[in-house]
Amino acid sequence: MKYFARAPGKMIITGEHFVVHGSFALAAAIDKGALVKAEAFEDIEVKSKELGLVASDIKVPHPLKPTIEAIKATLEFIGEKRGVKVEINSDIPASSGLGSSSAVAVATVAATSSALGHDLSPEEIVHLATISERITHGKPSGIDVNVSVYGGVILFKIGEKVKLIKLDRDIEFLVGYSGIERQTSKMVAKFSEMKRMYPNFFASLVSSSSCLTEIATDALTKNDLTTLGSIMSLFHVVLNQMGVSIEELDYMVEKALEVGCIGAKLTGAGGGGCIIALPKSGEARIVAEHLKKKGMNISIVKIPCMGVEVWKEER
């Protein structure tokens, strides 16, 4: 029996980088993600259509090593001697800051366990998918995996229980892709250098990030887009000064604000990847068209979105 699992990518609305150092971060699942098909097999085999690669438990191309390790950890966790054949499809650009690796990890764990007749709890999926993320990113905060598993909007802090944020209406954001890939671990290291140089100043920024993220969360729940957008733009300025933005992202933020967005910022690690922008209510499509005419790769995402879903193939 073949099973499918789809897990969403994510956007971080406020608090990226600072979350690694103990700040709250506000993040939301988006309607782009990874779709994984799995079925019981005598060995382990993984095929990625996007990468054009195939891996087994004997021969593992480097880009698929995190996925193979997540599968092995899942099989060990559920006590399975059987293997699994997995096929991965993702509509999230790699290294874009939208949680592509987490979505793949979460969907792979969920599909693998289901194909072998085991139901995992959300907490168990988070734990097993994080094994993959550690290989990909070194020392991830865990926010990407949690968003992909639980979906919706979450307020996240390392070491604390994830807080699910309820919205009484859908809210539209714009996502702009720069087309420039970046390496998260390098950006995290660059950002963290400030902690070594100015530890007290850095600690103050972490505290400020937490405070502003809680205000942003409250604004989001109250549909106070003006306050939310202002905080988003402030975060971009700070991230720019911390050295993790680049000229292309700054340009995209500037143009988003120019055409009427309330706020805009990079999302994720920076150094490339994506920006997110908050248009006024009801203006997402108009603003997106303006930005596309300026040559930007823009899509509209609506939050909240569902977390990981699993279903079996209908014969």
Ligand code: MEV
Contents of the next structure:
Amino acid sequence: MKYFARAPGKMIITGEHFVVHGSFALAAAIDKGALVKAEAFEDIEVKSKELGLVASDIKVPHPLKPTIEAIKATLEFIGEKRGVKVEINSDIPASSGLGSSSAVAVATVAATSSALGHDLSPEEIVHLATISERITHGKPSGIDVNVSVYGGVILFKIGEKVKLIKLDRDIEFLVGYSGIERQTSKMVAKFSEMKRMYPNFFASLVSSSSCLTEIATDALTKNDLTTLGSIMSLFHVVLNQMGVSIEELDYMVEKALEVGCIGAKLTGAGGGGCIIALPKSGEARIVAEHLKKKGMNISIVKIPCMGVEVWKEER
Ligand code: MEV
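May I ask for the structure of the form predicted together with (R)-mevalonate (MEV) now, the form predicted alone having been displayed?
Next comes the full complex, and the chain you just saw is listed first.
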């Protein structure tokens, strides 16, 4: 029996990087993600359409190592002797800050276990997908995997239960892609440099990030876009000062504000990847058109979006 799993990518609304050091961060699932097909097989075989690569349990091209390890961990966890044949499709550009590796890991774990007749709990999927994310990113906070599993909007802090944030209406954001790839682990190391030189100042910023993220969460639930947007822009300045922005992202933030967005910032690890911008209510389309005319790669993301879903092939 073939099973499919679809897991969303994410955008971090506030608190990226600081979250690695204990701050709250606010993140939302987006309507782009990874689709994984899996069926029981005698060995392990993984095909990635985007990467044009195939891996087996004996020959693993480097980019597919995290996926193979997620599958092996899943088989061990559910006590399966059989293998699995997996096919991955993703519509999130790799290394863009939109959680492509987490979406692939989450969908792979969910499809693999289902194809072998095991239902995993959300916590178990988070646990197994994190094994893959550690290979990709070193020491991730876990926010990407959690938002991909639970979907919607989450308030996340390391070591605390994920808080699912209810929205009583849809909210539109813009995502602007710089087209520049970067490595999350390098950006995390760069951001953390200040911790060694100014540990107390750094700790104070982590706690400011937590407070501001809680205010931003409250503003999001109350549809107070003015407060939310101003906190987003402030985060961009701080992330820039911490060395994880680049000119291209600053330019996109500036242009998003020029055409009337309420707030804008880089999202994810920075150093390339994407910005997010918050348009005034009902203005997403028109503002997106203005930005496209300026040559920017823009899409509109409506939140909240679903977390990981699994279904049999007949569907
Ligand atoms: C990456 O999507 C977000 C970072 O905060 C790293 C992490 O949380 O693991 C930069």
